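Only one chain is shown below, in C-alpha cells, and it's the form predicted alone.
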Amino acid sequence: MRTCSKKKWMSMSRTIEAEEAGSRRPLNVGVVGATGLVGELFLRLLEERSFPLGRLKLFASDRSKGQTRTCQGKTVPVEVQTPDGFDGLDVVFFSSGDDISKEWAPVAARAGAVVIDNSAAFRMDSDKLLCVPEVNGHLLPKGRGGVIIANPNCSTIQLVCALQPLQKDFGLESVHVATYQAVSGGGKEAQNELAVQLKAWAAGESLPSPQIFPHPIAMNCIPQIGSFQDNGFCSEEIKIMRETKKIMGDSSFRVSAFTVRIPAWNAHSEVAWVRLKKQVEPEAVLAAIKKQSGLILEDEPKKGIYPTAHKYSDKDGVAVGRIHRDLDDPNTWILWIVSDNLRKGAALNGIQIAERIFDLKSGS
C-alpha cells in the first residue's frame, strides 16, 4: 500500500481547502528577493489589493538577513532560504536572479507551493506556463500547488497586452517594436547610478565611471540591454521576440525587437508597428483596444493627450496612445505603449496570476 509523503499530503490538503474555501482562506505567502525593488513592491501590492494574507515569510541574501519588512500590519524578519523554509506556504513569489530561481523555485514547488517566478529561468521551458492573465490566464491551474508559473519580461508584458485585442479581432502578420526602458529595470543600483551621474552633470563635473550600464546613462541613450548575441541582437530583444509568441500561442506572425535604455527613472515605453491580416478602419482598432481588460486608451495627440512614463510610473495597467495607420502600408498600425515595469511589468502581474489561481477578488 502506497503512502503519501508529508509534503505531498500537505500540498493535497491545501489544494482541497482552496477548492472548497475559494477566497475565504488566508494564504501563506513567501517572497524571495524581498529587499529588492520588485520584492518590496510585492509587499506593498499585497497590502493595496487586500490580498488574504495568512503567514508571511521573506527571503533574501545573507547581507539582508535580520532586516525586517512590514505588510498588512505584520512585521516580518528577512531570512535566508533553506530546504525546509517553504513548507506550509501556498504561494511563493520569486524576484531574484536566474540562478536563485533555478536552485530554489523547484524546492518551493516540491513543498506544495504555487511558485510565481519573475526571473528568466523558466520562461521558455516547454512545460512551464508563461503568463499574462489578460492574455492567457485561462490556462492557469485553479487552486493547485506544486507548480511553477513564469512571469514574463517586463517589456513583453506591456507589448502582448496591447497586441491581444488586435490579434483576437484582426489577426497579426508581423510586429516590430522599439523599447525605451527606464533604469528601474536594472534595480536600485541602476537608479542610484543615474542619480549620481545626474548630480555630477548638473554640477558641471565629469561623470563617474558606470558600474551597472556599459556607458553613462545620464543624458544618454544606450542601445543595449543585456548581452549581445552573435546574430547582433541583445538578450533583452531575444526575450521579447520569443516570449511574445509563446504567450500569445501563435508562432505564425513575425516579431522583431530593438531595445534601448534611457535615463527615465521608472516605467517603460515602446513603439510598435503592428501589421494586421486585414485592412480595418481606425474606429475598429480603437474599439478593440477599448474593450480589452487592463488597457487604458489615451489617444488625442493634437491635444497633447498620450501616455508618458512619468504619468504611468507607480500606476497599474498598460496605456496605449498615438494610434495611427502607416502611410505606406494600410494594414500596419503604429502604437505607443507605456507601463510601469515594476508594477504590471513584474510584481502586479505576479499577484494577478495568484489571484486567478486562487480565485481571489482584488480589494483595490
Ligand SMILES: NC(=O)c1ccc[n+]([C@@H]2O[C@H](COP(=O)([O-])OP(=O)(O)OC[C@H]3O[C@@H](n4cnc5c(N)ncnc54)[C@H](OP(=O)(O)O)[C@@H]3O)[C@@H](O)[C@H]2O)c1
Contents of the next structure:
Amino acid sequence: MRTCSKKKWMSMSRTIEAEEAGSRRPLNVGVVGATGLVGELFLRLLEERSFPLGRLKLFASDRSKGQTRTCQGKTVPVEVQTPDGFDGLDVVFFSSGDDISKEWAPVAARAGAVVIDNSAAFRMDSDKLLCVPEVNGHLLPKGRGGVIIANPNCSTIQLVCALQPLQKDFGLESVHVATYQAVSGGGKEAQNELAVQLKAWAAGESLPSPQIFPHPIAMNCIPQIGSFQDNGFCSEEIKIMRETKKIMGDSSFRVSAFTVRIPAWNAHSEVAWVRLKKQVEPEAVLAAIKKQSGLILEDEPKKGIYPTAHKYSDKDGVAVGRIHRDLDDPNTWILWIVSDNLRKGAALNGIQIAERIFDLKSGS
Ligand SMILES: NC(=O)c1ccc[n+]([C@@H]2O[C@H](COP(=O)([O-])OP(=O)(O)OC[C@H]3O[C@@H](n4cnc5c(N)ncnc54)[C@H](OP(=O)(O)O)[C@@H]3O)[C@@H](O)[C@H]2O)c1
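Please give the corresponding structure for the form predicted in complex with the ligand, as opposed to the form predicted alone shown earlier.
Once more the chain from above appears, this time first in line as the rest of the complex follows.
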C-alpha cells in the first residue's frame, strides 16, 4: 500500500477544508518579494479588499532581514525563504523575479499552497494556467492547493481585458499594439532612477549614468524593454505577443507589439489597432466594451475626456478611450488603453485569482 507523506497529507486536508469552508476559513498567506513595489501593494490590497487573512508570512532578500511590514493590524517580520518556510500556507504570492520563482515557487506548491506567480518563470509552460480572471478565470481550480498559477505580464493584462469583449462579440483577425510604459514597471530601483535623474535635470546638472534603463529615462522615450532577440523584437514584446494568444485561448489571430518605456511614474498606456472579423457599427463596439466587467469606458475626446496614466495610477480596472474606426480599413478599430501596472497589471490580478480559487466574495 502506498503511504502518503506528511506534507502531502497536510496539503490534502487543507484542500478539503478550503473546499468545505469556502470563504469562511481565514487563509494563511505568504508574500515573496514583500518589500518591492508589487509585494507592498499585495499587502495594501489584502487590507483594502478585507481578504480573510489568517497567518501572514513575508519574504524578501537578505537585505531586508530585520524589517517589518504591517497588514490588517498584524506587524510581521520579513524573512528569507527556507525549505520549510511555506509549510501551512494556503496561498503564496510571488513577486521577486524569475530566478526566485523558479527556485521557490515549486517548493511552496509542494508544501500545499496555491502559488500565484508574478514573474515570467512559468507563464508559457503548457501545464500552467496563465490567468486574467475576466478572460479565462473559469479555468481556475477550485480551492485546490499544490498548484502554480501564472500572473501575466502587466502590458498583456490590460490588453487582453480590452480585447476580450471584442473577441467574444465580433472575433479578432489581428492586433497591433504600441505601449508607453511607466517606470514602476521596472520596480523600486527604476522609479528611484527617474527621480534622481529628474532632480539633476531640474538643477541643470548632467544626468547620472543610468543603472536600470539602457539610456537616461528622464525627458526621454526608450524603444526597448528587456533584451533584444535576433528577430528584432525585445523580450517585453515577445511576452505580450505570446501571452495574449495563450490567455485568450486562440492562436488564430495575429498579434504584433512594440514597447516603449516613458518617464511616467506609474500606469501603462497602450494604443491598439484591432482588426475585427466583422464590420460593425460604433455603437456595437462601445456596447461590448461597456458591458465587460473590469473595463471603464472614458471616451469623449472632443471634451478632452480619455484615460491618462495620472488619472488611473492607483486605480483598479482598465480604462479605454479614443475609440475610433480606421479611415482606410473599416474593420479596424483604434483603442487607447490605460491601467495601473502594479494593480490590475500585477497585485490586483493576483488577488482576484486567489479570490476565485477560494470562492471569496470579491473585495470583501
Ligand atoms: N512592477 C510591475 O509593474 C510588475 C508588473 C507585473 C509583474 N511584475 C513582476 O513582479 C516582480 C517584482 O516586481 P517589483 O516591481 O515589485 O520589483 P521590486 O520593486 O524591485 O521588488 C523586488 C522584490 O524582490 C525581492 N528580492 C530580491 N532578491 C530576492 C531574493 N534573493 N529572495 C527573495 N526576494 C528577493 C526584493 O527584496 P529586497 O527589498 O530585500 O531587495 C523585493 O521585495 C518581478 O518578477 C516583476 O517582473 C512587476
